[in-house]
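Just one chain is shown here, as structure tokens, and it is the form predicted on its own.
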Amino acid sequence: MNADLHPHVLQTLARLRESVRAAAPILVDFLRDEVEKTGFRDVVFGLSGGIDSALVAYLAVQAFGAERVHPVIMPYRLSSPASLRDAQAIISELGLKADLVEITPQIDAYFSRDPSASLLRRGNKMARERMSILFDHAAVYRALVLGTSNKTELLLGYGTQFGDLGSAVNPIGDLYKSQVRALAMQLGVPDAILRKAPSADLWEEQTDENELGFTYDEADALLHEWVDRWQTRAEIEGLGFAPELIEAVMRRVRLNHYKRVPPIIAKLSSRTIGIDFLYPRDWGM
């Protein structure tokens, strides 16, 4: 953590990390219940090397045993070894089996056609592509797939819409990302996760901190007091958040709403789905 970060700062994320000391026993609960009761018995996700994919393995494997949680590697070619090797170290930690599919050459085909392609446009292709592959597996396995996105990023939007954001069950979603490092921690994930810093690892050198610019740290603690807390933008000015920061990340909030909720229907019918046709998500099982 950043010692030059402000004390409100520091004081914010202690109490968040604090927060989340007995969050374990309730997420690996969470877990069966939500996948069991829908009929499934196995889970699929995307093993990265980082610490949120990390996270939700150890969570898994409390919740299933090894043997119903299926974790699929999915590196591009110019993906960091660190990550491969760190993907690696956790399959073997918790004795998992993992399938390997490498992305690299229907990326390059399909960008093939327009090499001038842009980052984010090879990120988000990535992105799907990997989700895609996940849903295959799934219905390999008969299996459901679990989310990865912890709360920092699907407050600021900060991935891909029908890509790692698409999932039937996130254990780690209303976690902060310091929260999620506090966890990983508590399990026993491996000190070269936790003290990496935190990449999509979609392109060489990108970290999620440059991209956003500014750390999870100041985001975390400034979405908790505007999220959690209520509080209002002047209030949080007058916690001494600086008014760029401010802007810039309820900005990113607001304009990625919509990666957050369901794809609007036009409706022309006296019931309709997802505005007055609502059941539980488990309804009929």
Given for the second form:
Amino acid sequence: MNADLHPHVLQTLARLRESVRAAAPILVDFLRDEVEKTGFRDVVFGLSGGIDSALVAYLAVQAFGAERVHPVIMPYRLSSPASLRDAQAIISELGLKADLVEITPQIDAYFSRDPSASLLRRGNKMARERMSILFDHAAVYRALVLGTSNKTELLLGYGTQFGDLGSAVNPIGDLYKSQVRALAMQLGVPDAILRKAPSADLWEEQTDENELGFTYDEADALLHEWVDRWQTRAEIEGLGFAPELIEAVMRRVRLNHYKRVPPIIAKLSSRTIGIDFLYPRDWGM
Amino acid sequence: MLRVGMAQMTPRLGDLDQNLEKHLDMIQVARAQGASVVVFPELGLTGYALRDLTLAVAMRVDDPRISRLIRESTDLDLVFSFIEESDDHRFYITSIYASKGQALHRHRKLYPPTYGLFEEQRHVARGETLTSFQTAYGTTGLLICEDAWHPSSLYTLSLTGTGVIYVIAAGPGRALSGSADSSSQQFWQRMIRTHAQLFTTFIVFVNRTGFEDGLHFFGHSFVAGPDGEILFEVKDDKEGLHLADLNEAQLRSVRYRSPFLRDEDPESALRRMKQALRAGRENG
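Swap state to the form predicted together with the partner chain from the form predicted on its own:
The complete assembly is shown below, putting the previous chain first.
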């Protein structure tokens, strides 16, 4: 956290963390309601050992009980051994049974035809491989896939389209990273997971904050001012945020908006999906 | 004594038959507990986030399903809500007050919100009239959700000395605004208490529960008395029937001690409002 930030911003962060005090029961009810009314009883999700999927695991067990919750651990050969240990700690803490699916064979087989592929391409491919495994497990367990992306990631577009962004129901998509941490702490997620640096764990030594170029605390406070409090760029500058940081964050949000909406369809008829064929998602449920 | 049954319920989106069954079940329970009136939330018969389903679930007031509910009101009164289709095919968010097997009063939502997460006026028309009506429990008024955010609605009802106002709602929670005191139910409670105090009236707020497309309807139905105090409060967001006893005699003492209704001068207020409107137009 930039020490020059206005005290107001520090207060905002503290309030953001405080505001999730009563969120867990709502999210637990949300999961149960939105899953069960579709006719499903079970859920499946990727458990990475990071804080986001850990929080989803804790909420899901409260909503459905361990029997109906099916985490899948999908390491690649370069994934950090600590991640695997942390995932296993959650499994044993919550009494879950997890599936372990190594994705190394298919990822390495695919890139053997193009060994110079960039880290970004490899990372995206892994994310989509995991998504495809989750949806296959959903068929095995007759389950819905839970999303584990938080609001900060979704806004920044820090995720892979049709990869980790692909899910049926997401209980944590309206919580900033700092709120995820606060809620995870409240629900008893192990300390080792709360304390470690957030990482997509797509390659060695990767951390989110290094890759993004700013901290989650900065991003959360800035996004909260802009998105939730409707503050203008000038007002946000007045709070002590560096203009370059504001530009970097706003640019990411803008450029990645396509990841948050369904594919656009060329309108030809009088009623077009995504434009004026307006039904609720929970239609008939 | 007016025993209000607050049917804080979760409708199933777009499923009229199942929602009607749930209404009938809750009426049975309320009847067994001696309720004088049972109040269902906004769009309890249809669910809220309808969008283009509006066309599919709309009913005329003479629809057999509406008649079925009205017939239940022989020994207790009912307030329920649905999408109403008028003879000229306009669609409204409507609530009906039924008593003694008849529809005693119909209210069409005056202010269907269309901002932020709300998109009601894409699909429904605005109601145009607001009047109170007489029940066995005195002069009564109906408001639907956003109607209550406009003080003119309450003021209008107060002109006839309305003593009980039913505000039915499909209020979604926006609890995590980052400020501890701004969760939606606290917003609502503060406002309704203020209205009750200013217009010296009972206000019964019945909100729905459950989730639709991620929206969390927060329940927390309550009754405010004519001095602005909370008389009864549901402290959860769960489905359930709750009973609250209102003592109409309280109006007498409160209106003597706080004679806002007596001292209000609506004719003069109307002249001042017209002047203000004219001045506003002239000042551009």
